[in-house]
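A single chain, nothing else alongside it, follows as structure tokens in the form predicted on its own.
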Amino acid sequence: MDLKKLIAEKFKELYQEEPLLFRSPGRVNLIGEHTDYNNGFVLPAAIEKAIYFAISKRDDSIVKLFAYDLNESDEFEISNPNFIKGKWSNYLKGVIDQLNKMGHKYSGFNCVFGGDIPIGAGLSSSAALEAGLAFALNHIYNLGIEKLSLVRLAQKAENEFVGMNCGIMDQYINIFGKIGNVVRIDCQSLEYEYFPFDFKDISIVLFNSLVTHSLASSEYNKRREECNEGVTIIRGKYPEVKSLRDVSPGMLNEFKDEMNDVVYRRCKYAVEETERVIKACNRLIEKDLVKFGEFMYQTHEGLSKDYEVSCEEMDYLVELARKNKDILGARMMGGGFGGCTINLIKDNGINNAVENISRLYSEKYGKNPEVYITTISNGTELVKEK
């Protein structure tokens, strides 16, 4: 029995009724890392790994949640989605909190959820929880929230309730993902454009370093502060500058001596990365994946040396990828300090690449990286009516 059927069956066992079923995907980001909160461009895609929500209305104001993968439950009043440190339900409670703040009228619900998005691998399981539940509740209660507002709601759930100061990319691609396409999101205007990514002989392959994000949350917020510090310095001369999106490399170099080395390098990476996304999209239009892949390697170099959010294991995985002729591009993906590298690999070389990289990584670190071969999917959607 496949996962979505298991989720639906568990729901029927717990609540003795037929649910609606929704699918909320994880995501990869091909290029454009740590640019979203600097109002730059990102280039993500929704993937087939997902969280499934089985859900139904209740007549009272009680929310009953069951996490299938953890075999744990939680229950609370809609009017009191209290934060509990370290609790998985905070990601879902944050959505309830935002709906309440927006003044929406709805009642309680029963929900069973579970999925196959690896936790801590940088595939944005948290956004899949937040945006998936927001989408489902919008549907079952006919709340009339349009797609971009759902994105903002889900992002605020993580920013304000969970306390992770993330940008908007993960929630955006969760709602706007489209099969066979990557989405270039302008994080300043929130406009988007689809670019076809349907190469028949190339796969997106993730190597999970199995290094956990122990530093990711605090260091993520610190990088935002460092970028903002750079913007403040630049704004002293250029008051029109609102974010690093408004800064050119030449403009940034004017302030090299006024910034400390760390702040300068953080800003340098973010400014260069936004330009790289635009160039990379032009390569997709030309179907030049070789040059596109080279931009991915440049991104990793910047993330490792200037932004300093990589780690030894991630750098080694990318180093091994560079030595493999069947891998066109690779870089670390996500917040950093662990998680996955994303690789563009020729289909006829996948087995060899996986075998060699896994062997060498295991010899060096004593563990085999988990490997996920992904396909691009639609964003959050209704899977099955009652």
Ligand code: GLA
Second form
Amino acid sequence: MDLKKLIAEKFKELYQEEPLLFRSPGRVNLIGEHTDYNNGFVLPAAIEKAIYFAISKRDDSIVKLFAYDLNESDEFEISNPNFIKGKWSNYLKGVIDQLNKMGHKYSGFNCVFGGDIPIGAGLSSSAALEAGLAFALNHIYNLGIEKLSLVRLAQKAENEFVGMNCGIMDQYINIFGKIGNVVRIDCQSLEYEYFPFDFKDISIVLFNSLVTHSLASSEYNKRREECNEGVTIIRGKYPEVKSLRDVSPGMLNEFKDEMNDVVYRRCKYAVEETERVIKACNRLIEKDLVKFGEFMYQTHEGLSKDYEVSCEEMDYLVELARKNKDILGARMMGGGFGGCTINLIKDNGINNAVENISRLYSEKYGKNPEVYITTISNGTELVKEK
Ligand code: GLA
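Any chance you could show the form predicted together with alpha-D-galactopyranose (GLA) after that form predicted on its own?
Below: every chain and molecule of the assembly, starting with the one above.
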């Protein structure tokens, strides 16, 4: 039986009724990493890996949650989404907390959810939880929240309730993703544009290093602070600068001696990456994935050396990719400190690349990377009416 059927079955077993079923995807990001909170551009896409929510309204004010993959449940009053350190339900409670703060009127609900987005792999399972539940509740309670507000609400759930100061990319692509398309999001204006990703003989392949780093969240928040520190210094001379988006490489160079080396390198990466995404998108429009891939390698270099959010294992996966003529581009993806690399691979070279890279990786680190050949899917949507 497929996953969504299993989840719907579990729901019927627990609550003796037919649920509505929603699908909330994970994401990849082709280029534009750590640029969202610097008001730059990103180029993500929603993927086939997803979390399914089986859900129905209750007449009282109780929320009953069941995590299918963990076989664990949680229950609470709508008015009291209590934070429990380290617990999965915080991502969902954060959404309730936001809806409450916004003054929305709704009642309790029963929910079973589960999926196949690997946790800690940089595919944004947390945004899939937050934005997926926000979308589902908006639908079943007719709350009338428009798409961009759903995105913001889900991001705030993570910022304010979970405590991870993430940017807007993951929740945005979760809601706005479109089958067959990558989405260029301007994180300053919050406008977006679809670009078809319809290359017949090239696939987006992820290598999961299987490294998860407990420092990921604290280091992430630290990068944001370092970028802000840079902006404050630049603003001393250029008061019109609001974020690193407004800074050109030449302008940044003027401040090299005024900034400490770490802050300078963080800013340098972010400024360069914002320019790179624009250039890379032009290559995509010209269907030139060879040049596009070169930009991906450059991004990795910056993330590893200047931004320092990579790790030895991911550096090795990218180094191996570079040596393979069928891989047009590769880089670490997402927040960093572990998780997946994203690779553009010619279809007829995938088997060979997977075999070689897995063998060499396992010789060095004693484990095979997990490999996912992705397809680009829609953003969160209703998949089954009652
Ligand atoms: C995480 C965050 C995003 C983004 C990426 C890095 O996925 O949730 O907002 O900052 O890291 O690009």
